[in-house]
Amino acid sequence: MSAATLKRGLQALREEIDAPVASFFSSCMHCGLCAEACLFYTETGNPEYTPIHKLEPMRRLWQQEFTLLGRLQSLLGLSKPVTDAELEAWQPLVYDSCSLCGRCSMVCPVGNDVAYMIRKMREGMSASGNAPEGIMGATTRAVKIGSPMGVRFPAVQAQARHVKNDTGIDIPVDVEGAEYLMLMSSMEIINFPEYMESVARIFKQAGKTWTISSTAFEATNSGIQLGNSDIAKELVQRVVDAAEKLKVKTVISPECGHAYTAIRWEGPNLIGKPFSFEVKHIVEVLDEFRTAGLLKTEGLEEARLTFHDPCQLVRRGGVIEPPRNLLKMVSQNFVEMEDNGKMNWCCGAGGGVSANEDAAELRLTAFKRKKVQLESLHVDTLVTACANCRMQLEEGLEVNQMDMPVVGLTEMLAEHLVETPDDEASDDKIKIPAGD
């Protein structure tokens, strides 16, 4: 990255003011409905967290340079230019109090996509040097090391050896011609190693070939979270190069919402051409296996459980029914939250918020919305399909002294697989704990 300056930041903002952004600013009625859809506003009552307000510097730049009235006001000294100090002051609003969940966009009466605009606002913030140190550090590690959390491939190999020892299943690496290329997030490698074992067991039963790439195993794209399209493109290109080299048919995004958005929806636009392969979330693939009759499960969870919808997967990705189809295979007591599916409430940690140390108190305050939802259901277990959500949910439950296990959907499905005679026995099978 070249030196960040206010001049570069403002130029980046100008370049991001495309036709949709201009039309959104023009049509905004300042009705405030987006505020009631944002958990950072609802849980704090702070009007600064109104979604459209987070875009004020970009809106003023648009008005001053792209509208006749704004130009006249600037000439007469009635409109102040955007300053570096102002962008610095806006950093907590653009990064700490926005998870890019898109719920505000769902309720806008004129159809403005506020999350789309925040994503573009971050391009200017990054270019001007006003992005949080946490996300900048993660992005630097992603470029230099290959992972935002500093995970190197030997760590993946170590997990693969554990899977081999526990199940007898080899984890395929750099296998040319496999049907699927499996991506993982650093959180799954470090915090949820059971994910790799679950995938291995499921794919073995389904009889599908898959592989991990030694050069592109990381799914998380911190360039998207930071707001730097050049870096985001570089990280996407790594995956594309690996997928094309290995000649796979499908690239699988892991249980990570933003990784799914980055490679599935933004990826082709970033590299400027369509992919030669399909991209699907692991939940979509598992539901396809279910439909084809490739998954055989036994036993049903008796514990009362619910599902937290990851925003990027469900609301912005449209993957609503597949996780519910899979849950019906393993649960007899599944209940929905009052707001579920496309109108779910965010966990509060997406969009890079979890990487910002300064946002820790705010994101746990935002978790109060999820706390109320869970308390009203009286559930024993919480299931989700995003490692980042899972980390936030576990922390939020701990802080609020709520004794409730949080389980990954892939992990839960694997626990209920019918064991075949040649399956290796494991002394430490994955256990799904039930709440009190």
Given for the second form:
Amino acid sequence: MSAATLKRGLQALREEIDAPVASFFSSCMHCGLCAEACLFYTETGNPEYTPIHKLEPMRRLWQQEFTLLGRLQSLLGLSKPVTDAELEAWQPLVYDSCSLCGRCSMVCPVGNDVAYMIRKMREGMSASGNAPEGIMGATTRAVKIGSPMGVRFPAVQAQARHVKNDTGIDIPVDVEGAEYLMLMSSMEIINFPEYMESVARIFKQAGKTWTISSTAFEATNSGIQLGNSDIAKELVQRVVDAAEKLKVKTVISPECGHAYTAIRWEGPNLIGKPFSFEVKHIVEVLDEFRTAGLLKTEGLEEARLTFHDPCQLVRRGGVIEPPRNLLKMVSQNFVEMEDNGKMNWCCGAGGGVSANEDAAELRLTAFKRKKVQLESLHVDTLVTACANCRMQLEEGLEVNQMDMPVVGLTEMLAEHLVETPDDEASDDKIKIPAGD
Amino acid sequence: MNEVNFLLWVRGIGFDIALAIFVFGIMLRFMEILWLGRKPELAAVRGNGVASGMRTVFSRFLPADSNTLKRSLFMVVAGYGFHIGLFVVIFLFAPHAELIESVTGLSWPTLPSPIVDFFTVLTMLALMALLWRRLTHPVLRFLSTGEDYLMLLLTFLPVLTGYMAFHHLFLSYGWMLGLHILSVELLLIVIPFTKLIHMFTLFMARWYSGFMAGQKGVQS
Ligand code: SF4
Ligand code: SF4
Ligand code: SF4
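Right, and the form predicted together with its partner chain of this protein, after the form predicted alone?
Up next: the whole complex, starting with the chain shown before.
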């Protein structure tokens, strides 16, 4: 990262201002509705957390430089330029109190995609040196070590050995010509080792070839949360290089909402060209297996359970039905939260909030929204499909003395997998090339 | 200036100036937005976005979800009251429709005066309610700038003067009508250069939001 200055920050903001942004700023009537949709406002009552207010410095820059009236005002010395102190003061608004969940964008009567703009605003914040330490640290680790939590490939290998010991299944590494490249999130590698085992078993049953890559195993992209497109691009490029080298057809984003939008939607735009492969969230792939009859499960969960929609997967990513189809396959007591699907409430920890120590307290305050939702449902189990949500949900439940297991959807499916009687036979089907 | 001259001016040259600034200003604002352009979407899209864009242009006339509606009921009710009232008053009052017909040649049925009168009062009450809300609700008070209050005032004036002219209140009909037209001209002039431009740009905003969402196969 070259030296961060106000000048660079403002330049980054200028580059982010496009026609949608100009139409959004032109249209805002300060009606305040977006505040009512944002959990950081609803749970704190602090008006500063009104989504559109989080963009005020960017709006002023737009007004002063991209409208005739604003330019005239500036010429006459009537406008107040954006200062470094101001951007610094906005740091808690742009990072600590925004998970980029996009709920505000759903309710704005004039149609402003506020979250789209906050993502852009972060480019200016980080270029001017006003991003939080925590997210900068995670990003530096992602660039230097290969993962935001400092996980190195040997840790992944260690986990692969565990899976081998427990299930007898080899985790394919760097297998050229596999159909799928499986990415992981460090959160899963460290906290949820069940995930790797689950996909290994499911893919074995489905008879699909897959691989992990030793050079690109990390799916998350801190560069996006930070708002540094150069770094974000570098991280995407790693995955693209690995996918192209291994000639896979599809790259699978793990149970992480943010990782999914990062590679699925921002990825090609960051590197400036379309991908030569497809990108799918694991839940999408599993739902395809289900439709194709490749996912065979038995038994139904009896517990009353609900699904926490990871915003990046559902609202921002457009994957609403697949997790529900899958859940219904293995449960008989699935109930929806009051605001679900595209209107779900965020867990409070997305968009870099969980990596940002400054936001530690606020994120647990924001969790109160989920708490209320869960309490009114009287469920025994909470299922989700995002490791980051899962960490936050587990912590939030614990802090609030709510005793409820939080389960990853893939893992729940794997528990109901019909065991193939003839392991040898299905091993043949996987066709892992010799030499692995 | 006497009453007749004043009326002649606001109906003649005054109106022409205001209309010219209004039209020029809107075109300018549209250009300012459009020339910024948008990078093409390089991710493999799930749809072309057009249907979703169109849908969002209309769907945002309605409240998004019941939770937000409950939380913002006052603004929503007052907002609808104001916008519907204003629409009726502007377009369904016979003299207004005649004026529009004389300029554009377009005509449509209008409402009887007493009904329009009712909507005029409704519009004014709604505007006052919006002002009260702005002054008292923590979020709105926090967000509001001088411009927000000025917009309320400048929108209120034509409605008020129209009402007073119609009922022959305060001043002679001629003077009041002149003031009414003048206040409309003032409004026409400021629309393009203030956030009142939202009446046009919101269609672009909704279109972009809906279009981008549609490309991703995301509901908007
Ligand atoms: S909901 Fe939309 S119009 Fe209302 S204050 Fe927020 S951004 Fe502005
Ligand atoms: S994206 Fe989510 S967290 Fe951020 S301002 Fe909007 S509603 Fe709030
Ligand atoms: S952590 Fe989960 S709920 Fe929170 S923003 Fe990410 S996907 Fe949404």
